[in-house]
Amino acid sequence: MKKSINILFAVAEAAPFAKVGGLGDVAGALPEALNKLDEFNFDVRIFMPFHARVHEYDPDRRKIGNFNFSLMSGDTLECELFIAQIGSTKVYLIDNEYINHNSPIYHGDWRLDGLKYVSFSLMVLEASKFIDWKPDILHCNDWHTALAINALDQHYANDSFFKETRTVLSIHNLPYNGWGSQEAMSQLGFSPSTDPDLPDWAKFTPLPMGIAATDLVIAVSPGYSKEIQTPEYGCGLENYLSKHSDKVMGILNGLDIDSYNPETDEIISHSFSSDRLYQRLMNKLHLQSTLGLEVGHQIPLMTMVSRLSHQKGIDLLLDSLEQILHLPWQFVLLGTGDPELEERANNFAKSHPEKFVALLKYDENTARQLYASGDIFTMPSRYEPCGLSQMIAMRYGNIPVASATGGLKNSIFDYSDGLDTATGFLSHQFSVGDFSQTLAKALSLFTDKVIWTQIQRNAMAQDFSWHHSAITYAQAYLNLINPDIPENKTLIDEA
């Protein structure tokens, strides 16, 4: 029987066990999609902390055992290892005193987060040895696990167990680099990177240390992989990433198309398909009535589901809406975040109650209703490494108006490039003037039902399934393991 290719997927969160954002969605879906590529015989296993959130979710699990790790201080860190499953994918849950069962997934306290994730990065490797499962690929995600890659050089350089292991580091959001974890790194035995190409500040910062040590960097969209090599988005690492661009690539994230399916979604009030858009309209009328907005199918309904943060362009959105108050529209915003942005959204709603509703919370059921009810979905992001909301919106026939950045420009086909392919509208300048004009163009075209229906059907026909992304990851893995075998490309093409 063909030997399996073992892939250790180390991550801070994975849906449905524990999820804060898009990273959790990726980790909950990508390993499963890779394991379903039978022609490649992958054995992908998730390794994640046994968070308090996981205890609350309470998945079926069994304990494998305990193992110890000797700290620089001379103390011993005792760890517990459990196994569970997400779908058919094995999930190893790692526990130690630094995981801190009374804490959220991310403390927001750099010392505590540092101890949690620096220790976890080491325990991932120890757990692999404990179960005697040699990874061909160690695939880490963001700063929380980047030090596992660095540890292969610093702690396990002479360990034959990992001699053949190649490494991948996915960057989901470059600005979050783990700065503040220096005390934890020192306590747990890490030394600064010796890579001369790294800036001095980065040599003892988790994410840059992982970037320097890894064989391959994968950004979560082709657009973002190029943007992080520029001063605007590179967070001080643009020169390093540009110099080492031969090991940087981008792969667009996928979407769980079984979960996000308007034909079978039991959360929305009326299911529908691209051939039954009249049933979609019932969701809109229901939402308008529920929220006390004027009920009518001819009034364009704009929606947004987002963290309220500077990155997401909430300030730009509100300024843009001010510019088009004279046009007919309604808007429903769902999300929480920056208190100042929450206050500003709330004040906008008070000033324009007939047009704007601010739901300052996050609720999955409400989010799905907005995806299924809105005519236009807004994403005025300053940067967007990949973005899943635009994919969900398109799947539900909610047409995105978005900034032309990162994964948004990789997943949305702009109306200006032709109606035959159009799935949304892109604003190419991050300015109030350009975004308000892009909104106005979409609102104007909404009145032409022939054009709008064509755009909706184009959008709903897009295939954002994880299968396509998994094929590209498979190519990347195989190229790392067998870089000199040209047949890899043929194999992927045939798949």
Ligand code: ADP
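If the structure you just shared is the form predicted on its own, then what does the corresponding form predicted in complex with the ligand look like?
Chain alone follows, minus partners and molecules.
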């Protein structure tokens, strides 16, 4: 039998075990999609922390054993290793004293997050040695695991176990670079990167240290891979990334289309398809009634499901809604995060109770009900590396009105380019004036059922499955493992 290609997928969260945002969706679906590619022989395994949230989820798991190792500082770290499964993909759950069982996935306290993820980055490497499973590719995600790549390059450079290992670092969100974990890095024995191309501040910051050491950087959309090479989105790393653009690429995320399927989703009150949109309407009427809003199919229902962070533009949204209060609409927001933004949303709801409902919580079931009920899904993001919410919304016939940035530009076809292809509405300037006008345009077209139904059908017909993206990842892996592949041979032939 052909030897498998081992991919160690290191990540902070993976749905359904533990999810905060899109990173969890990606980690829960991409490894499985790669394992299912028959033409390749991948063995992709997820390595993640055994968070309190995973304990709560309580997956079937088996303890593999305890191991310890010496940190670069000379101290010893004791670890516990478990194995579970997401679909048919193996998931290693790693525990140690810093993965506190009363804590959230991300503390928001840099000292604690630093210790948790800096130690996790090392444990990933040691766990693969413990189970004697040599990775051909170490694929890390965001700052939380980026230091595994730095450690491989610096501290494990002479370790024959990793001699053949090539590295990939996915950037899901560049501004979250791990700044603040310096104390933890020093405590665990890391030293600054010596790459002269990195700016000084970045030499001892996890994500840039990983970027400097990795063989390949993958941004989560082609649009974002270009944006991060500009001063506006590059967070101070634009010069580094453009100088090293030969190792930067973008691959659009996909969706778990089996999980997010309006025809089979058991959470929503009425399942539907693009041929049975009248059944979709029942979800909207049900939601309006449950939330105490006026019930009526003709009232446009706008929705948003999001982390409430500055990135997501909730401030711009509320200001835009102020501008169109004279129009008929209702809005349901589901989100949690920044307390100031939560308060603003709450105040808006108090001022306009007949129009605006703020559900300030994280709740997967409510999220699905909103995707299935809303007419319009808003994403006024300041930047959006990929964005999965707009893809889920389109799959459920909920039409996005979004900023023309990053992955939103790559996944939404703007109405202004023609009804035949339209799947949503893009606002090209990040301003209250432009976003409120784009909302108003969508609201007015909603009253034309022929046009609206066409946009809904276009959106629902999009193929957001992981399959295409997984093939692009597969080719990127193979290029790293075998860079000398002849130009006239396809990589799939070689696999």
